[in-house]
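The data below hold one chain only, encoded as structure tokens and taken in the form predicted alone.
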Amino acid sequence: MDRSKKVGFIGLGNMGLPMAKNLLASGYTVYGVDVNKNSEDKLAEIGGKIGFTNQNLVKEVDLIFTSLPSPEIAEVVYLGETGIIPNSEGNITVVDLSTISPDVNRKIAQAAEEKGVQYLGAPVSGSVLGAENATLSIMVGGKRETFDATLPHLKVLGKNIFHVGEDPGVGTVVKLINNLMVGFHNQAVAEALTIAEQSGVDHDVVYDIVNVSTGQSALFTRNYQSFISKNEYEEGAFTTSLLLKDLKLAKGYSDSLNARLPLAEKLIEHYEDAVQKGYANQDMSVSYAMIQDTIKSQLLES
């Protein structure tokens, strides 16, 4: 088989599996690896190859994508004893699509360079729907020639693809900026609609007006149409816990630059409270319902 048509994909979760499916649909043979064997089985059902480990996957393909939930897991997958880089003989390209941290991107890139492995830090934005429809934004940091060579594959996964710079962590810097703003907008929607609720103003009216005014945002449309108006948060594509993780990563990186983020600090406290109160695995838009629940509790106590 032509090795240029063989692709490895580690991490077949909510984002990874639909991206792997799009690669399959575009004619690539996809070798999938996930700790959840049910996810691997789903890939196999549509023609993917499974039964591999991180350790032996590097012997099968020249290009590996990863989509992982945390910086800690990324370090294990890339740098652990059974990880990609220690077990590589070089001459492969690895592209991390996760939202981790710029420093972890750089740490992985340094280890990769020592083994002759090409590495790109390429976090994505656009949620599960964007992954399914291949409309993701992809922010890539790393060597330009590696980016150019990988671009045909990236175009299968996303619509808006940017080479941000040669620094392997710079794409993640931009992703954290984006998700910091997501956090602000998410809370703004929750608090704005709370004012409407307490004032007896119809939410649909507020939405219609703000949607054509200066307060409009993609998060308002997303949160209101898909979640708040339906009062359904369980099937959210981006959970409160994931948003909290990204806000903490943004703050941590800002701290390393000696730049204080006062609103982000308060927002992190708020979402830590939300997680402790049981909203962790619901869509982040549940922040609105959390405020309503608090108001109801206060009224009962009074």
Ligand code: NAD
Second form
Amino acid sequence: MDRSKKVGFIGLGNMGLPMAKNLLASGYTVYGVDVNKNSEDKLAEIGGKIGFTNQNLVKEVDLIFTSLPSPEIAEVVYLGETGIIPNSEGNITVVDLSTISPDVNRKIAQAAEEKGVQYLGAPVSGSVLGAENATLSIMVGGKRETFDATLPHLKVLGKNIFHVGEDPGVGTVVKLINNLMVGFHNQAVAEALTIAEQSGVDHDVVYDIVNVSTGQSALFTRNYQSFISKNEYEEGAFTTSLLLKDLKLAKGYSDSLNARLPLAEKLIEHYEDAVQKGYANQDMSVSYAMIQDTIKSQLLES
Ligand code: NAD
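Form predicted together with nicotinamide-adenine-dinucleotide, following the form predicted alone:
First the chain shown before, then all remaining chains and molecules of the complex.
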């Protein structure tokens, strides 16, 4: 088979699986790896190839995407004993679509360079819906020539694709800026709708008015239409724990620059509390429901 039509995909979760599906629909053969066998089975059901390890995947394909939950896991998948880079013979390209830290992007890029592997740090934005509809924004750090060579594939996954710079971590810097704002907007929606709830003003009325006023935001539309108005926070989501991870990454990066993010610290405390109270695996918009639950339990206690 023409090797240019074969791609690897490691991490077939909420984001990875729909992205792999779009690659399949564009005529690529997708070789998927996930520690969760159910996720691999889902890829096989839509025509992907499974049953590989990182070690034999690097021999099978010239291009591998990863979409993994955390910097720690990305380090293991890229740099661990059974990872992509130590087991590759060079001459492959690896594109990390996960949100990790700029420092981990740079560390992986350094190891990749020593092995003759091309690496891009390419986090994405646009939610699961963006992954399904191939409308993601993709912010890429890494060598321009690697970016140019990979662009046709990236165009299968997203709509707004940016080469931010040659630094492999710089796409992630922009992603963390974006997700810090996501954290603020997410909480703004939760607290603003709490006032509507407590004063008995119809949420739909609030939504219609704010949507054409200065409080409007993409997060209000997303959270209200897909989750809060349905009181359903489970499906295909950007989880509270992923948001907490990104806020901590943004804060950690800011600390390394000696900057200050006073309200972000409060947000981190709030989402740590949410995770502790059992909202970790629900969509981040559950922050609204968490506030309502707290109000109800306070009423019961008084
Ligand atoms: P997810 O938890 O649904 O998917 C991650 C997948 O990686 C899972 O299927 C898991 O089994 C797999 N995995 C874990 N460890 C692995 C390993 N060692 N080897 C192979 N596979 C492994 O998470 P997601 O929502 O798909 O997010 C993936 C990345 O994309 C995260 O970094 C997240 O921050 C980022 N992101 C998510 C969204 C979103 O809306 N969900 C949006 C933009 C960016």
